[in-house]
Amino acid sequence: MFDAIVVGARCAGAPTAMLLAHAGYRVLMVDRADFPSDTLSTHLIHQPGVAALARWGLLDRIRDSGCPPLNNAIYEVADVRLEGCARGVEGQRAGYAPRRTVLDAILVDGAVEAGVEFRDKCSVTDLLRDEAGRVVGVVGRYRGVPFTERAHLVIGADGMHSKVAALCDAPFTVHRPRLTCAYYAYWHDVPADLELYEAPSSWVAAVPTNDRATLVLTYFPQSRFDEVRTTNTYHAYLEQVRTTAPALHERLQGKVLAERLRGTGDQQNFFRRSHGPGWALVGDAGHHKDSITARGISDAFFQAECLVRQVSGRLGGDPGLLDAALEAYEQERDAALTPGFQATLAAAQLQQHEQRLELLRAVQTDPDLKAIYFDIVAGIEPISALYVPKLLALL
């Protein structure tokens, strides 16, 4: 019998499994994918997530992969241009955007090295329950062979369309409409910093990653999804870059795509109930928001640490104590992630407001204020942190 079974081995599942193993628990981690493999992602890790990787002893592996540090950020909207670097967290001022084939492999390796038993190409088809209805294990197929495993806790880390969440009938506690659709592609040898460009009904970003590639992302209103995906999608993508970030568009001239254009309109915004008797959810399984602020990976790392901290010492003991710990996890998760959720929904409206532009015009006049603003972008500080006496005087 395992102490925990983690379903999903990417940015939420692998750290959760690894941290549980470090805490002395026997952990099984399964994923239906074959690793290493890619997945739809902005794959930007903001400074809070970078600090987590450093705490786990994995940051040097990201650096050694050749992924460049993102230690200069550029943000342009209307007549405002902000350039600088966040103040950071725990000494980490740079972000990173490793390819998911790189990042997920590093996280899985970290989990296995901690003692986690890992099975890829392994799908969960049902949950085991005891006579009281408590989840006590999983049923599935491992490389085509049926299996059953038991555990004190089953953790769903299997993404926005979580099988574990569906099997547990985990209800939405907050559910907001989709606001954007996103299309992105990788380009060879396009010089870039971490670059963000905003215009009415448009958002464009550039993010350097592994192998001298640059990820260029475009965001459209959700109302344009059917139009963009059914017409000349590549033309719409390039036109969005040209009109929103003309200097970036100029750098793309004469360059070639490293891979095909990808896109999605399934940018859901929700919190789910994160726990029940014998089960819990981490990462996108329990909370998902529009990728426009690229908070998903850092949020997944936070949830992994939060869940493990709450349940440590309670696996295999009194089920009531475990249930109380899981309730505390949900409360901490919601309190920590709700401000970022609200900020993301505001950004995903793809609207400009004169009051906000006036604030940004003041911010761009002062290096300290710009550093605070990039802390806010990274999710280190709430927007209220910007309202220091220096800004109020400028306004």
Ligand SMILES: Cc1cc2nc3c(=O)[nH]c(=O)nc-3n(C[C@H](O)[C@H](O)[C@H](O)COP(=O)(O)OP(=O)(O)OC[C@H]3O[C@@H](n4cnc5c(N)ncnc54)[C@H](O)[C@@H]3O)c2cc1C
The other form holds:
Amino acid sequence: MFDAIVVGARCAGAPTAMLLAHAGYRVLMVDRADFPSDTLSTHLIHQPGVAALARWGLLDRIRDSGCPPLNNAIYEVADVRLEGCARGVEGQRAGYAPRRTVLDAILVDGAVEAGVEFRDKCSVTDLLRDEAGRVVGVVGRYRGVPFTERAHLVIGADGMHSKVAALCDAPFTVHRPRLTCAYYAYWHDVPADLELYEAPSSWVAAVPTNDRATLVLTYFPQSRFDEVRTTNTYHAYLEQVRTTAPALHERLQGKVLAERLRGTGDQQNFFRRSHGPGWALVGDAGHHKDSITARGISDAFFQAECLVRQVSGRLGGDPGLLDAALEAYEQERDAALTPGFQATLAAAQLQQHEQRLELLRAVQTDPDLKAIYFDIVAGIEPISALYVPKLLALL
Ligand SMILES: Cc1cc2nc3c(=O)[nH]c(=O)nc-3n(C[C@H](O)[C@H](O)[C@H](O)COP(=O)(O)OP(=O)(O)OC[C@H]3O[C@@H](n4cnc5c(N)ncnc54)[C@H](O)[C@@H]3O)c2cc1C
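Next up, the form predicted together with the named molecule. The previous block was the form predicted on its own.
The complete assembly is shown below, putting the previous chain first.
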């Protein structure tokens, strides 16, 4: 009997399992993937996520992997150019973009070192329930062999297409249409800062990562997904870079892709009910949004900390108290992540508004306002934080 079984061992699952183990619980974490392994995702971690890694004692491992700190950001849109650094959070002013093979392995190691029992190549196919319908365990296959395990709480950290959510009939509480599709690739020896470029119907970014590689990513409107996917995708990707970020395109000349181009149009936007009797969801399983604002990893870390704080002291005791703690988790999650969700939906429209450009022109003239703006990009502050007297005077 475990206190908790965590299904999924990446950005949401591994920290959840690790923090539960730190709280003294007996935890099983399973993942159907073979670790370490890559996954479809770019991997810019904004400062709130970096601060979480520092709190967990894992940030030095990211640095030691050779992943460069991203402490100079450049953002260009129309005639506006902002360059600077966020004020940051908990002393963390830089973002990092470790390859998922690096990040996910560090997170799994952190969980295992905390005492979590980890099984990879282990797929959950069904849930165990008691006579009242409460979830009390999982059924699946571990390296091809059927298994059953029981726990007070089963946590689905199994991604956007969550099996746990499906088995629990977890309904969407908020569901919005897809807005973009994304394509990305790694380039060797292309020097870059953290660079963000915006144009009507387009978004391009350059993000330095491990092994002296630079991730170059492009966003298109969802309405172009079929065309971009089925015609010459590489040409469409490069054209998007050329027209939106000509100076970056220039730096790509004569360079070769380090790996194949990857992309997705499955940019869903939703909140799901995050809990029920004996089960909970963290990370993309319970809440997913367009990746354009690069918030998924930091938000998965936040949910891990939030869930563990709420359920600590409640596992293995009165089930009614556990259920109340899970309800408090959902309320805290929704309150904390809804502003970022709305900001993401606004960015994913890929539209330029003259009023916003005017605001940015004013921000451009002042280093303090630029630092606040980069805090907003990182999800540290809401957009309202910009409206300080200095900005109002400039406007
Ligand atoms: C194109 C793209 C770009 C992105 N860029 C960024 C970015 O720059 N910055 C950022 O912060 N976020 C980004 N994101 C979002 C980020 O990748 C996700 O929010 C984050 O990975 C969610 O982590 P997770 O642990 O919830 O889910 P996942 O990473 O999806 O992990 C789920 C795990 O569950 C396992 N699993 C699933 N079903 C089962 C089962 N039945 N049994 C056992 N195991 C199972 C899977 O094998 C998987 O390992 C991007 C996403 C995409 C698609």
